[in-house]
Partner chain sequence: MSTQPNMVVGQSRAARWAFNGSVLFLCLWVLVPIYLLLSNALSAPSEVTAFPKKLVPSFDTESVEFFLYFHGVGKALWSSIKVAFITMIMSILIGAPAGYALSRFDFRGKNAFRILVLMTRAFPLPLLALPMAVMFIRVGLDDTIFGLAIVHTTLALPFAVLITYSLFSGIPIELEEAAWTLGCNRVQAFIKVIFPLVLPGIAASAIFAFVVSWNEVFAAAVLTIDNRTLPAFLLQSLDDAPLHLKFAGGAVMVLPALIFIFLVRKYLFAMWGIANR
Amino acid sequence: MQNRMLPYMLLLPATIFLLVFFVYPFTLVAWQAFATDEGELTTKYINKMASHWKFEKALTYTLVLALVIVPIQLALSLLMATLVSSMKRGRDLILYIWTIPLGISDLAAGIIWLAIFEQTGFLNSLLYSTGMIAEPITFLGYQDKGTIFLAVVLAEIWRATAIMLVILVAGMGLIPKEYYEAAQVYGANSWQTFTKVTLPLLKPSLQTALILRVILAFEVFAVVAALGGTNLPVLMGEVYNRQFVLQDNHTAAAFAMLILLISIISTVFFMWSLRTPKGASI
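Chain-only structure, as in the form predicted together with the partner chain:
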């Protein structure tokens, strides 16, 4: 109908909001990372970040965590989505249960797994009462990097598989079931149907899920803080320490730029590797 300006008026608040509170701040953080308070360009904050003894560890742990967690979550969420989609009764209930962690914050998830892994926690209690150990083991002490890592991996898988599941289930819902039927008619077994029909048609959803999930993985922070304190340094934890504890916001910004950089690289990678040729979408 009339009024060419109406859509722009409706978009205006959101656009202004995003420009002021999203685009502008990100330029600001870049400026903070590369310029002194006096406005001189410098790489000293970057150097300061890179030469810090925790830097390499934080970067490595962050990347390795993502590398271990995300593939497992991908497989798990695909499995869950397939299970759900071939379910007749109880589908809604199961989906609800499986998506519960979606509403649980990373900090709460960390605390939940703390209840399991702490020294007087449920894991030790279980091992003890089944007679496998004589006295409780410290899983999360400052020397136990391996078990802390494992606990973080479990907590992250527990917490953040739900978001991928939701995206994939929604994506599967968009695939007309005739395609599956056609594949079956032409003799594909269920595995072939899955790899030749489901996966390719699910590509846009897989892409979204992976982009979102990997970026969240680079932001891992509260789970680690709850389970390992500062024993397992990660990038986001360093940002927090610089900014909040040490009040060194330039170096914090430098760390932020690094997280931003690997986020963008991974996004571009998934955009490229999971692109759908024009016109080949459902």
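With the form predicted together with the partner chain already on screen, would you show the form predicted alone?
FYI, this one's just the chain on its own, none of its partners or other molecules.
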């Protein structure tokens, strides 16, 4: 009897944690999104969210940012992980340097890149000192949404690529060397080894890295707020604005539920598209 109950007892703390810190808050947010203060079920807050003039822009910018940032980060992290895994000396030092941005908060990263792009920032100073411009350029002005978008993309790539890098380096470390030795015996070149050996066996790590990074991409806020303020609306920014500025917690909950829905859809997609065939193992 004790042996049968042991697995459930070991899972109990994690189950309680999920119930208290995920299921309960999720239930409260869902109730706020679909119920009035009097307890009546309604969709008026969903309709209010969808009919607001900022909704389409916030949704579009959030999705486009994810579609631009995540593929670039995936390519960079794969390249960086491959380089790190192939190094015989200095591997730990290089990995440490590349993961330094992990210790920087979203807001701090945004402020760092604001110091680069603002009128008195590093980029204007560099261009002026080299004689390329006669006066400072306003990169992050109200009308410069393209530049703000580019600045956010650069800041996010610099800040969060290391998240995927760490997961992929760990995944590559689990691939047995025998597979690579067999590829060499059969005359496979570097690209063939990468596509036929590394990528297929890296699927579980790719799945985890992509799910985590895409979910975080949908929640981008602090970097956008630092670089663009309200000039570049995103879904998480609307959650903050509704909850703390306008004190409209019902509509804020509706935005939060939308972010959760998009995150669930993306998670299911990556779990399905990067699933490991049954019975397959490294």
